[in-house]
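The chain below stands alone, shown as structure tokens; this is the form predicted alone.
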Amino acid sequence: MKIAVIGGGPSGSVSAALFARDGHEVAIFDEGSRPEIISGESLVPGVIPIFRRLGIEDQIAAISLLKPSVTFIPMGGKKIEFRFSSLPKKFPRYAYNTPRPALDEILEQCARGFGATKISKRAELLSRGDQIELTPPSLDSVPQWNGRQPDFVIDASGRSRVSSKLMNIKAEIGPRRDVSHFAHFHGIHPEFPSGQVIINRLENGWSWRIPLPGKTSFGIVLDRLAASNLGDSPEARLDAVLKNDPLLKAETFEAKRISRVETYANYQLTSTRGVGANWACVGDAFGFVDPMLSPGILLALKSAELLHQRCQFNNLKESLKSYSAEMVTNLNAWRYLIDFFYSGRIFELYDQGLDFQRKFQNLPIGFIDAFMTSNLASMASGFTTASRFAQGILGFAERYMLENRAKTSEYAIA
């Protein structure tokens, strides 16, 4: 089979690697125009098995910092740590903080190592009914195909959503209207333990601190109106948060920005249809949930693996239908979990768990904390996010542990 992959980011490279490994003729179209820094630097443990299956974990580890856990600061000086060490032993109990350009390069080299061809230009596409084809100039870029159209097209174009735009497919937009600004810094004090990611709740959003080798990625996610009130430029808004938030001001007073400030605005965007007659979307081209909990790279890699597993070219329509349904399930599962953090209910549950532990002192010390932390860590790590059992535990806890508490949490992120 001849397969054209549109985009060379993580989902595109992994898709290309998997299909090329099977002996298909794969061409990756990617012009290589990426910004200086890219979001998706903080990974979750769910990516580790995928790296291992591709045989590249050692390469990833060499360019990364080990990430042992994530600390949330929902208000004031209160800290809640979600430790990967609490994961069941069958799962990897760590992740990585990884510079994205270097990660993307390793994934592209992996695809090329399995036989995929890199075409260093943007693909031009046209539609014939519900089929996607390459324009003659783009087709000529793959001379070994001798003018034959690809049998299958994988849209890994990210938020550009080229197939959706080509087919006039609408997107479902989530309830939040946030904007993110982020950059790399020197001088932000390292957290303990090394590699710890810190999430701070802000007055109208939240911020992240991701330790990377030799620097720290700092970013903010704010309501658009609140962001506009902080300044006329991304640089001004980022600086305003660092200077005005009391906790950040104390912990980052020596920070010096060493990169340009990047901006992302189209969060919570999912195509209403992610597959067609001879094409399928992977990664952000199918849907992006939210940067909270850092699911982006996992969903990108998992979508590539899932498409490869489900795709049967002798029964393409039904196999793509199965792939699409499972992708929607995964995206909805992450939305469900992330909403617990934005609403503040996850921290309310944590408080109630501690109260419950104090009330029933005959329980083993730390039982409730360990149980809830393990379940949440498994979900937030990407292993049980879509598990009905794990979701059921979370829903049961919310229903019965928070039944007498106000629906509007003091921990909620505006």
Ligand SMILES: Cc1cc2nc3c(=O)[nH]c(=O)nc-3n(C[C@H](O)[C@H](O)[C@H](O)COP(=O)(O)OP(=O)(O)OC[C@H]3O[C@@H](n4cnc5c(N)ncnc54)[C@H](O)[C@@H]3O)c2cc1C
Contents of the next structure:
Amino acid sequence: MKIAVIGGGPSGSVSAALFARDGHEVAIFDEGSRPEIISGESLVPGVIPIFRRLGIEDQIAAISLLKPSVTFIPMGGKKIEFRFSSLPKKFPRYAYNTPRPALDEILEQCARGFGATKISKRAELLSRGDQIELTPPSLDSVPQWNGRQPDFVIDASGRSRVSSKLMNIKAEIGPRRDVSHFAHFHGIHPEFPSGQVIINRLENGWSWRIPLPGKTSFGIVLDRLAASNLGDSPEARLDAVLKNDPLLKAETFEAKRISRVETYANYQLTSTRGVGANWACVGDAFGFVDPMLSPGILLALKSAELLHQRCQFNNLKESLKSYSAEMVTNLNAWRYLIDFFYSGRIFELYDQGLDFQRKFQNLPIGFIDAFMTSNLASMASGFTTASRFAQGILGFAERYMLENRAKTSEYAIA
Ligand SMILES: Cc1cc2nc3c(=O)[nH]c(=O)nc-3n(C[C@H](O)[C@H](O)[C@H](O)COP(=O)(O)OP(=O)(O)OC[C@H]3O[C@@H](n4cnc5c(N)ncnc54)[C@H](O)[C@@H]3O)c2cc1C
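After the form predicted alone, can we look at the form predicted together with the named molecule?
To see the whole picture, the full complex is given below, headed by that same chain.
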């Protein structure tokens, strides 16, 4: 089969690698121009088995910092550390913080190693009914296809969402109206354990500190209106948060920006249809939930694996239907979990757990705490996010442990 992959980000390269490994003729289109910094630097442990299956974990480790845990600072003075060491032993108990352009390069090399061809051009597409075709100039850029259209098109174009735009397919828009600004810094984050990601709750949003080799990625996610009140430019807003947030001010006073500031907005989008007659979306082109908990790269890689597993060219319609249903389940599962963090319920549960331990300190209830922590860690690491059992445990805890707590948490992120 001839397969055109539109986009050479993580979802495109891994899709290309897997289909090329099966012997298909795969061409990856990507303009090749990458911004200086790209979001997707903090990975979750769920990506590790995928790197291992592709045989690239050592290469990823060589460009990354090991990420042992994430600390949430939901309120001044309070720090809650989620350690991956609390994961069940069957899962890898670590992740990586990885500079994005370097990650993309390794994934692209992997795809090329399996025989995919990189076309360093933007793909232009045409629709014929529900079929996607390449325009004649784009088709000419794959001379080995001798003018024959691809049998299958994988839309890995990220937030450009080329197939949805071509087919006029609407996106479901998430509930938050945030904007994110981020950049790389020196002089941030010296006092936390190496590799630990720090999430601070801010007055109207939250911030991340992702340690990378030799630098730190610092980003803010703020309600759009609140962000505009902080300054006219992304640089001014980032500086304002660093200077005015009491905790960040104390911990990042030596911060020196070493990259330009990137901005992302309107990113909570999920296509209402991610597959068609001869095409399927992977990664952000199918849907992106939110930067909270960093599920983006995992979902990008997982969608590529899932498409490869489900796709049967002799039964395309049904097999793509099953792929699409599973993708929707995965995206909804992350939405469910992420909502616990934005609403503050996860921190309320943590407080309740501590109260229980104090109240019943003479009873052997430590195993309940260990079980709940391990369940949450497995979900947030991407191993059991969509498991009905894991969700049931979290839902049960919410219903019975928080029944007497105020409906709106003081930890909620505005
Ligand atoms: C604020 C913010 C912070 C984030 N932080 C994290 C994080 O810490 N960890 C994490 O895992 N995820 C994070 N993400 C999400 C992550 O960045 C994305 O989920 C991930 O990049 C998706 O990969 P992808 O391959 O689907 O798309 P992309 O990485 O966007 O790649 C798409 C590629 O397609 C190319 N393209 C588009 N149109 C065409 C065309 N017509 N022809 C050829 N090429 C085309 C583009 O140039 C691009 O190279 C964050 C997202 C946001 C918004």
